[in-house]
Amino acid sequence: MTDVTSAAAGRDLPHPDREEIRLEAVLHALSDPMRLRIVRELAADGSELSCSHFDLPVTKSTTTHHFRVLRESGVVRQVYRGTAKMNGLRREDLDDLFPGLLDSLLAAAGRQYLRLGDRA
C-alpha cells in the first residue's frame, strides 16, 4: 500500500499501487450489484463524485463498506476534498493492467440493466 507522509496523513486513505492491483480483487469488487452500480455511475460521469452523491438502498455503514472494497481492490481512488470524500474511477490503471475488462464489464452491466432494470 502507498505510504503517505503528508501533514494530513490522518485523512489520507490507503490505496494499492498500480502494480499491486490484482484481477481477482477487481472481479470480486465488481461482483456485487451495489458496487457495480457505483462504478457504472462513476464511469458515466467521468469525474470524481462524493459518497453522498450515490443514493444506494443500503445503510450508511454498508455504503462505507462498499466504497472500502472498491478502494482496496484498486477500482476507485478516494480522496478528501474539504469534508467531502471524493471517488474517482481508476480507469487508466485498470485499462493498462487489464485492457478491455472495464469496458466489457460496463457494457454487459448496461445490457443487464436494460433487460432487468433495478432488479439487476
Contents of the next structure:
Number of protein chains: 2
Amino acid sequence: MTDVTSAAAGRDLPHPDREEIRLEAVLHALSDPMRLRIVRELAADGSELSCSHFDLPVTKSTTTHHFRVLRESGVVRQVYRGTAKMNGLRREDLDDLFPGLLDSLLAAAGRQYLRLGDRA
Amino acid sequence: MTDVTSAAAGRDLPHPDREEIRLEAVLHALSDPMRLRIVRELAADGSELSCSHFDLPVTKSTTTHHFRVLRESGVVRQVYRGTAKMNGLRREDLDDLFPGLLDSLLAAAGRQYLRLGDRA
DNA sequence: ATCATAGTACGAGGGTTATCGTACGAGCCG
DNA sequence: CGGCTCGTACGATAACCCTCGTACTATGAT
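What about the form predicted in complex with another copy of the chain, after the form predicted alone?
Everything in the complex follows now, all chains and molecules, and the chain you saw is the first one.
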C-alpha cells in the first residue's frame, strides 16, 4: 500500500505558522545566492522537488543547511516522502501575508539573471 | 554664498552604479530591522532626510554603519550638505532594475507593521 | 577663536553564518 | 539480509555582522 497520507510518509519537520513568518527572515533567507537559486527553481517548476534534484556547487551538508534556513524562515514547506525530502514554495502563505511580494522578488531575480547571467 | 552645487557641499561618497546593484545585496540590506525601518521612514517622507533625523535605539557609530550598508547596497543615495548627511531612496534606479519590487517590499513591511506593531 | 553639532574611523567583543568532512540513520531494492 | 541512496548530526573553521566606546574630523554658530 502506497497511501501518501499514511504514517509511512515519515516524521515531520517544524515549520513556522503563517502568522509567525517575518519579512526580515524571508529577506535574509533570499539574500543568499544559493537559496535564491533554489527558490527560483522551485518557482519555475511549480511543484515539489526533492533536495537532491538541485545540483548545487556545495556539499550535501551545506545543502541541508540552506533548506533548513528556507524552511525555518517560512519560505518553503518540507515533507518526507520515502527517503526523499520534498520541498515546496509556501506560495499561499506568502501571498496572503505579503501580496505580490514573491512575484516581485522572482521577477527581480529573473531580470538580474538575464542581465548578469550566472556569474555570482 | 550658499550654492548647493558648489564644493561647499562637501566630499562625496562612493555609490554603486545602477548596473552594479545586486538583488542579494538589497535583500540583505533590508533584512535588518533597523535598516528596514530607516527605508520605511525614507519612503514615507519622500524627500531626503539627515541621518540624525532618525531616532534609532542604537549609538551613532552603529547608525553610521547601517547607513553605509544601505548606501553600498544601492538602496540609498547619500550626500553631504554642510555638517549634515542627507539620505534619499534610490527609487528611480531600483524601479528601473527591479520594477515593482520596492513598492512590494514597502507594502509588505507596512502590512507586517500593522499586524505585529513595533515589537521586533 | 571657541564651541557645539553631525558624523567618521578604528578596534574590539560576541553572535551568527557558510562551508566543509566524517560519521550516522532511515527508507528502498535486489 | 546487504547494500544503496537520501539526507542528518555534529564539530570545526573562517568569515562576517551588529554593536559598542573612544577618539577624531568637519562644518557652522557665537
